[in-house]
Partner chain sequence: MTEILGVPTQALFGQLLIGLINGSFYAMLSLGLAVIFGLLNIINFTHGAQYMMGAFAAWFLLNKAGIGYWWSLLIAPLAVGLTGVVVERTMLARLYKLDHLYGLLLTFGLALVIQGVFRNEFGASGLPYRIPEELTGGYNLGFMFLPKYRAWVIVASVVVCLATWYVIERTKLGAYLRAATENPALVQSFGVNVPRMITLTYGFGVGLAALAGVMAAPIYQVNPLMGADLIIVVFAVVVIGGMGSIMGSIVTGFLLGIVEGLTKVFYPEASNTVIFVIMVIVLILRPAGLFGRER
Amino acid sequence: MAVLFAVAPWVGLYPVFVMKVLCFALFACAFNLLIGFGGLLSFGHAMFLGTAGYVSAHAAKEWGLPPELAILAGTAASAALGVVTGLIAIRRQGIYFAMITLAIAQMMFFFYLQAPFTHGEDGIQAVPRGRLFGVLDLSQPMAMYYTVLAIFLFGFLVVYRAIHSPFGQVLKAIRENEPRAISLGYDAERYKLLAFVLSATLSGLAGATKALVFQLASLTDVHWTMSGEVVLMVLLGGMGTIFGPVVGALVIITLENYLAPFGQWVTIITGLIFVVCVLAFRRGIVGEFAAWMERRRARPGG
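Show me this one chain by itself, in the form predicted on its own.
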């Protein structure tokens, strides 16, 4: 995967398009950590993406912070919001948890709509990319591209390590049977809170990076439809798989990019693809592929 993304700009793919895929892939991986391995469905994850975008853009444009500090500021803001939201929502389960996250996300949306520093519907525009560590000029497309790739790979490896650690195993045990995990002595609420905060932080990292890539922070990233879009990415790619969110983000962003001339029909086409996915291969693209490989290996002589 790293090699494919590294050579993508050199084989005819537009760097800005691939950077958008990378940002949303990181966002989807962060969300997958929560829903795929923690069993927690959040309908408000866009608030972490958008919060980091606004803080990062404001820090870079108004405070004059270099890009690395602007990204850290946005990520830290989302982490703090994740702690507050998690402490409120984590005590509930199922649809109640989802509705609490959605309600808080809507509150944040209206806050950003009215807050002076966000400039309302205009957003924060012309965000300077600056120089990374005072050396690397991010106004150069390829320098920005490989910086985004490095950030994505860092976030991806954090998710991968978390999943394949004792923490990840306990998280999966809580997802499968929370009362049993509690009976074994694990503090389920603490583990779920840690997963929620980690997911929020990585979502913020994706949002802060996206704001610098497009030099824009807008209400689109905090709208409830963005929360629905990341759910679609994870389910389409394969919930609970490592590479599923990346594939899902690639498919959805590609569809939105190449079907843009159809206008509002893009939403209908995407919805139809989602329905077909749920009915035909409920484990997602990567999940179904992995299951097919398992069946093939299980055959005599396979």
Contents of the next structure:
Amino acid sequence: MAVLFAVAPWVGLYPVFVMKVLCFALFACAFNLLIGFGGLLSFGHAMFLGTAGYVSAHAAKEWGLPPELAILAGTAASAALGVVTGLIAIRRQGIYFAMITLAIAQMMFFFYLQAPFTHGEDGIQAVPRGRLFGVLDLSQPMAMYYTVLAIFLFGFLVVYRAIHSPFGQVLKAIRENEPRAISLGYDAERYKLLAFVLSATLSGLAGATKALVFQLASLTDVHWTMSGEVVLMVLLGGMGTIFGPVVGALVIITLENYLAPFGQWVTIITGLIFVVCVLAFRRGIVGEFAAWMERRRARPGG
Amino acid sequence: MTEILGVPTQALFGQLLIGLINGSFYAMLSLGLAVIFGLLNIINFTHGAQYMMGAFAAWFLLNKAGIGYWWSLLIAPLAVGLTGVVVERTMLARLYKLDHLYGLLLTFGLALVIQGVFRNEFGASGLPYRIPEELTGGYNLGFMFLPKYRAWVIVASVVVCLATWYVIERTKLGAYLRAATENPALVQSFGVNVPRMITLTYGFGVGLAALAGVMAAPIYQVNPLMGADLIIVVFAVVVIGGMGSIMGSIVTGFLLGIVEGLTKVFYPEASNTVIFVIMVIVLILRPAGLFGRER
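What does the same protein look like in the form predicted in complex with its partner chain, given that the last one was the form predicted on its own?
Once more the chain from above appears, this time first in line as the rest of the complex follows.
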């Protein structure tokens, strides 16, 4: 996959498009960590994407911080927000968890709408990309591209490591049977909170990077439609699979790119994909593919 | 002009009235959500879209069929409720055995589809719907002017809410409903057709949303996105009230509407967020909600 993305701009793909896919793929991977392995459906993840975007854009533009520190600042802000939101939201389970995260995200949306530093509807525009570590000029498309790729791979590996660590196993155990995990001596709430904060932090990393790529932080990234979008990416790609979120992000961003001229059709088709996925396609693209491979292997002599 | 706490009484009562109106809609919508959740265990994300469909149904009836407000109050909820029945039978019914989150995702997708289709047809700007003739004008109460239509909305929604409460808590039908909420298998074994009851309950909840939509049409404009942001506030109302109790969601709805109205007077910057802030505080102090019980 890393090779595929590394050569993508050389085979005629528009770098900005691939960078957008990478940012959303990281966002979706972070989200998948929570829903796919922790069983927690957050309907407010846009707040982490957007918060980090605003903070890093503000840091880069108004404080003149170099890009690496701006990204770090944005990510840290999302992590802090993740701790606060997580502490409140994990008090309730299942559907309530979704509604609470949604409501808190909506609160953040109104906060950013009114706060002066976000410039309301205009957003923070013309964010300077700066020089990475003082040497690499990120206004060069290719330099920016490989930086984004490196950030994505870093985030992806963090998620991969987390899932395949004892922590990830305990998380799965809690998802499957919380009372039993508690009876085995695991502090379920702490594990869930940790997963939530980790997910929020990586979403923040995606948001901060996205703000530098597009040199823009706007209200779109904190709106609830964005929260819905990341749910859709993960659902379509395959919840609880490693590569599912990446595939889902690629498909959805491509779709949006091509459908952009048709206005509201994006919303309608997005909604339809949701309905079809839930009714007939719950394992997602990667999940169904894996199941199909499994069936093939199980067939004797096949 | 008289003042209370440094605020002109006119402004104060004006905002209180707006708060009460908003509260009426919060109450009716969260009531529908609570009834649906009780039996189906599904959070109906389409609720806001169905509220919008109710308003559009009223607009259609008036402008295409010449049917006025009063008949719309009956026809629109029935029509939209019927679409709810179809949705339940064809889609939601397949999800009951799965994790409840799928119901949320499905209804979210449906809401996107419905809102997208209406926006395609009607754009994002609102369509006006005039107040029925019988309810134009208003009363001068001395300290404020009370438009007749707004008084009607408040009274009507209180009546609707109380009637729903009465049916669920005090009649035999409601007893079946509450029993099925506790243990559907047992109720079914007594010969009650539980699947049909579930279908009708969903239809009823949806109809209630549509009724709220019709009542809202003359106040807010008829707009494809009128329910999109509202539903999130109603979710917060539901979390604050706790979904265990019918009366709880009614009282919380009205109460929060008033709180929101008052915030607009005393600290306008926070009026959009006050309900969410209250939600956070309630969650910290009483995670089950004000009237809810843990389950």
